[in-house]
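Only one chain comes next, encoded as structure tokens, the form predicted alone.
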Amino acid sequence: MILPKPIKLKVERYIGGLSQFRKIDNPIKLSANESALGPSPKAIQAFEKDKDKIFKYPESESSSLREVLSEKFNIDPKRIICGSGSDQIFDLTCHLFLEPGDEVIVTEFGFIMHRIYASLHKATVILAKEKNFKASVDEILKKVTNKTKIIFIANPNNPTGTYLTKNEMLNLRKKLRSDILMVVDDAYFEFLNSDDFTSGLELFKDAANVLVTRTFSKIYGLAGLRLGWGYCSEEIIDAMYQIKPPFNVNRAALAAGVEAIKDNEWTKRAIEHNTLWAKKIFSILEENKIVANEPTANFFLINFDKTKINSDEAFEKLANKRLILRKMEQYKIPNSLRLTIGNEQANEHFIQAIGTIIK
């Protein structure tokens, strides 16, 4: 009997933060980036409140939380696109731009799932070197051909945790030519306070060719509802709405995202939370010779290479203590880990347990 088959595609897939390892009662789960003090209890209220309605479709261009994002940014409603995370924001990018022999422009250690969507739109993905774990302007020019379409720049970046700064980002978009369209992810923009830095939807806003997008995983603590959105000019939004699935963003997403953007209190507070452990896990890496970036994210790339344990050693002995941390076997960065920044008593098990595998 033949059956059908599906085509073979030669994309990497993403794996994931671990949530479990073997037989752990009750994990720390420090391996995905999620938010340490998760979603603003008015989030929560609006979430159970739109319960008895789950039966009715969500509406289809999302138009309540447009609306909202509009007024806190000042930005046009218009060219504002809703995704079932920003992950789907990718991928309409990569399915309304890219033809097969098309280039697009990633970094070295650039978030793995812009080159997945770019190779599954059929798209060749060029790689452009970084310096120190962070991405390099010159780099990126120097890997643009007649067939760059796209460039996909995370800043700050996941999972380096390093960034470009202000002229940075400004001088890569005037060098760039106008008919290549900038991508600029913006996940991680909350937790960086830094003079020399801009987010990307501040720096771009009036761009025609910059696309701009955020999430609601992180900062907002959404991430089990799947929460996105870009901004870009009207013509390219305008092309999305025509390719978008119909009931793309679900009701409980938009009614928990309204009032988790609209919540500035718990989101303050959950920055002033980052911030003030991040200083303090920075602090102990240090005294304990394990290298990392600079805080800048709520998470860190941590190192081992000045430590008497390599970096899958310090996995397992995390791990018998519930800790799980995310390996970088699919980024390739070698002897290394990435910790995401929990609540207090989270962080507070992470100290303690760092001092004694650490010898």
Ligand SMILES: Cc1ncc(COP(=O)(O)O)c(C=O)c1O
The other form holds:
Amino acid sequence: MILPKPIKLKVERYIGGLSQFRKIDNPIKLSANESALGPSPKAIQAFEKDKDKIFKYPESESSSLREVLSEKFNIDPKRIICGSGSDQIFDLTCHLFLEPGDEVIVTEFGFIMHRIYASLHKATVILAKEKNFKASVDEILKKVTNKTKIIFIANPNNPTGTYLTKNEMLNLRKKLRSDILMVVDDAYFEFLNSDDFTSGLELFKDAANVLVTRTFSKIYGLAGLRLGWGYCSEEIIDAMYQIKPPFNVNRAALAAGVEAIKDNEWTKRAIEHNTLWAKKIFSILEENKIVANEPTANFFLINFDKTKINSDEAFEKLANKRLILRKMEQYKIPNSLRLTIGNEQANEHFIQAIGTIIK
Ligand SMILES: Cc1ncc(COP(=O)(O)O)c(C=O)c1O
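Output the structure of the form predicted in complex with this ligand; the preceding block shows the form predicted alone.
Let's see the whole complex now, leading with the same chain.
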């Protein structure tokens, strides 16, 4: 009997951060860059209040959320599209722009979902070299051909925690052909407060050839509800509406998302928590000769070349102390792990543990 056969796609699978490892009792998950403080209590309230209505479809165009986003960021609601995670925005973007033979440029250690969606939509993925784990405008430009359709850049980038400055970003856009779509993934921008950095949205609000994505999974603590959004020209966003699934954002995500965006106090608290702990953890890492990126986001890429134990040993030893970090094999970053900044308890526990295992 001949059975139905799916098309064989040559696409690597995403490996998510582990929540559990060898049945650890009470594991502390520091492997997925989730929020340390969780969502705003107002978002939780809205989520709970909506539960009697889950038999009803959600808004098909996320209008209530687009309205509050438009107010908060002073942007045009017609140029916003919401998605089931920013993941879905990457997917829709690739769907809209890519045909077999097209090329998509990502950087060597750029966020892996960008390249996965490009491959899923049958484009050829071109890797631009990084310098010291930082994207390089020159290396990206070297890779441009007449087949280049999209370039993806997360700024700051996960997992490297490095970023391109405002001037580098503007320079990149200026030197790229105008018909190449530049996708700027702003997933972690809230955590980065540096004079030479400006978020993708602020830099490219008025550009018709830059698509900016944002997520509710990080600072807003709503990773489990799957919510993100994209901002681009009205023409491109309109084309995305045409291909998106009719009810792509669920009710709970919309209800919670609206309140999360409005709760500026909570967002401020989450940023302050991260800034404080990023500084503390960074100095502890330094003390222990673990090399890390400067604090830019809610995680560190940590390297064990200068310590007595390597990253695999460190992973095991930390796991024995209930701490689960992210291995960097999928990213092909040697002798390194990624550590998410957690809540106070988790961070204290990590600081204590790292001191004992490195000695
Ligand atoms: C750079 C970057 N972009 C996007 C995402 C995913 O966001 P979402 O949960 O909105 O799909 C992540 C999640 O880790 C990320 O690191």
